[in-house]
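So this first bit is one chain, no partners, the form predicted on its own, shown in structure tokens.
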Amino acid sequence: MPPVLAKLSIEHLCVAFNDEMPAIGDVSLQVADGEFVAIVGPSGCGKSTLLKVVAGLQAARSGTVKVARAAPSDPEPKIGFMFQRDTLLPWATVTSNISVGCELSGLPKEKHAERIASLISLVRLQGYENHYPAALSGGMRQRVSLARLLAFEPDIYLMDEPFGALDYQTKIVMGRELLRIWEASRRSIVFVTHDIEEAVALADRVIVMGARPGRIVASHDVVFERPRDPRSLRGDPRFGALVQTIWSELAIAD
């Protein structure tokens, strides 16, 4: 059996701001092609900083970060970033916001309309094409943000608490929608969250980080079969046991 391609490879990463204690201290992590990895940890442990370094938005003091091509001849891989708060253009409609992703992807202009219509259907926003962000709920705005990210067609998705500002019920719905969409494309995802239940419900693997300087203190493979329903999964005793194990690890590492 051929080895699994590492889509993301982080080796001995250290990040520090000025002369302060490092925000991240000696983190190494491999994310396989098509793998969904969630990262949990206390506030200030460097979870978001880690994503920013991968995205090229933050410099590292030492270590290496590499996002792999599928083949040596392929262009540089595209990295998509989704934040906790939507970054939609307030003066642009749903359609126009999604078109930004199409433009950044290099998709020919004549193919934008077809691609946008497909994505609006995928994230279930039919009928809202001409609405502005101010007229949408928080969950709907995040659907638009997700559609824009999908329009960009990145090789790896970096998601920094994308549903953290939503109410509990909407968060569950958005998690289910994300899994449905991910099942269709199977692109690599690195998903940062404070919500341990969300991490276990969504991911193939949960990485636990300890307090500053951030470091990896545990890694758990999530064995539940796919496709998953995050809502019904929470009734499985194994789900509760894994959540409690991670809580205990965070308490020790804090």
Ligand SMILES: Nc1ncnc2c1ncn2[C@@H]1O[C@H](COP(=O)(O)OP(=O)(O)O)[C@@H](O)[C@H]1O
Second form
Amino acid sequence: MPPVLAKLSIEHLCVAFNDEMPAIGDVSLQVADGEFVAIVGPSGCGKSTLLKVVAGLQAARSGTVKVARAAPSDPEPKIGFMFQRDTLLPWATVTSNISVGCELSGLPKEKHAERIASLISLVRLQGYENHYPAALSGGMRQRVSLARLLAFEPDIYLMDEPFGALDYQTKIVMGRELLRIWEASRRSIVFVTHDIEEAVALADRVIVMGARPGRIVASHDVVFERPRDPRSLRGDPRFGALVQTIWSELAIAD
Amino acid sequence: MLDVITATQRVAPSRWSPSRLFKSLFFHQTVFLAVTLLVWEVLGAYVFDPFWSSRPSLIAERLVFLAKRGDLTWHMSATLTEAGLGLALGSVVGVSLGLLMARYTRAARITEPLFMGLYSLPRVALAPLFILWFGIGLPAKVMMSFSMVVFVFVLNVLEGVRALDRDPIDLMRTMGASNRYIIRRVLLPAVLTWIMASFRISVGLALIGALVGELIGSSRGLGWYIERSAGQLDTTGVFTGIIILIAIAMVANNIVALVSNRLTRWRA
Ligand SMILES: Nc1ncnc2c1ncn2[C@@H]1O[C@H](COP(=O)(O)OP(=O)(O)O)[C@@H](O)[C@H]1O
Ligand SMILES: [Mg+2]
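Got the form predicted on its own; any chance of the form predicted together with the ligand too?
Time for the whole complex; same chain goes first.
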């Protein structure tokens, strides 16, 4: 038995659309409390589907998915999902969009303003409180999405290529910000990406998936110390070696 | 990040100046209108027989005359009441029906051909029926206006719900949002833009409905005044009625546009 209780426990999961070849065949994965797990894999290997099953948006054919509650008194585990596409409400201001997270978290209403204000400064959006999403850049919109997610205070974060639509520079900055925020709270994260360097730079563990059917082909512990600065990692020879290894595994898996 | 704010603050406040006025669109529009009226006046006085074309000066005279006698408010209020009530009723019924049809998809699919058929029907054809059913008073015109606008709201609201972005809804569901919450936070604001678009289309249609009703049978209203003037070969009367209608339509359209822009400010 692992010493830390698993936050997320997936056992022999199989997901199929229609009667074809399953999109996910027999995947098992444990995510420890406070662990940052990245999943990489070719497009179509079932990464998004896996997250959707965990979030309850997609039914499984067989297998079990368990998310541990934060406290035994909680009725349901709180699952925070973040899509690659920003899913902000276009008619709501930055503040109002973030407050969706507060409202659904069950936080007493009188505490909303305070939490929103602290999150806005955390994701560095001061001065944009009353802006609508259409007036923000892609990076800023994802910051708002992130703040909304944090406002919800989920037990586990499911992030589906959250920075995938951003330009390289912004993506690096967002990754660093995510680490900064995550290192302060240490909630479990499952972070899907197709960027191997991003996965290695951020995660405690990188899961490599293969396609047809979607399955786990490798798992790598990433040993760089925390807190880490993704920028300085890139010069580390171990970083390059791990990225190289995963590269070759993906090439084979494909 | 803060540059943006200082940049907007640095934009000079627009100040009034003569050269600015002469370049403004409003100024050019006013000049164009004045020239048009002048040409009409001259043509009406020296080229065409004013019996056919009337003249702006005659129309202005008539407007003052009607206003003094109280006829202007008498006819205008009738037409505005008919169109206004028709629009109000049409929007309430149309939005409700649209939401119901969006909710009960099976029933919607069954009834959609009927709605599309009624929508395609030139509603003018219903006027005699409404006169028969409701007489030549207010209700027939309200129904006429109502029939012009109700389908606009039904179809727009239905389309608005169908065009809803699923992702934010899925996201809120994973966060444990109730149906009520999703309706309040996503559905209603999304549909509101479609409702406002419906209003923009419907203002003119509601007026058409009221007018058609009045032309076919009435004892009051701008349509009646135009019809009666034409019957008496009073071209100035006809033009006066038309000018009032144009003014009403323009003011109403501007009000709706203003409200609509306020409510959809988020569309950058
Ligand atoms: N709603 C769906 N209906 C049918 N097939 C789907 C659906 N969603 C995903 N798939 C299929 O499942 C597979 C995995 O998709 P997805 O999880 O989106 O992959 P990834 O996120 O890794 O790119 C793909 O082959 C895709 O075509
Ligand atoms: Mg995907």
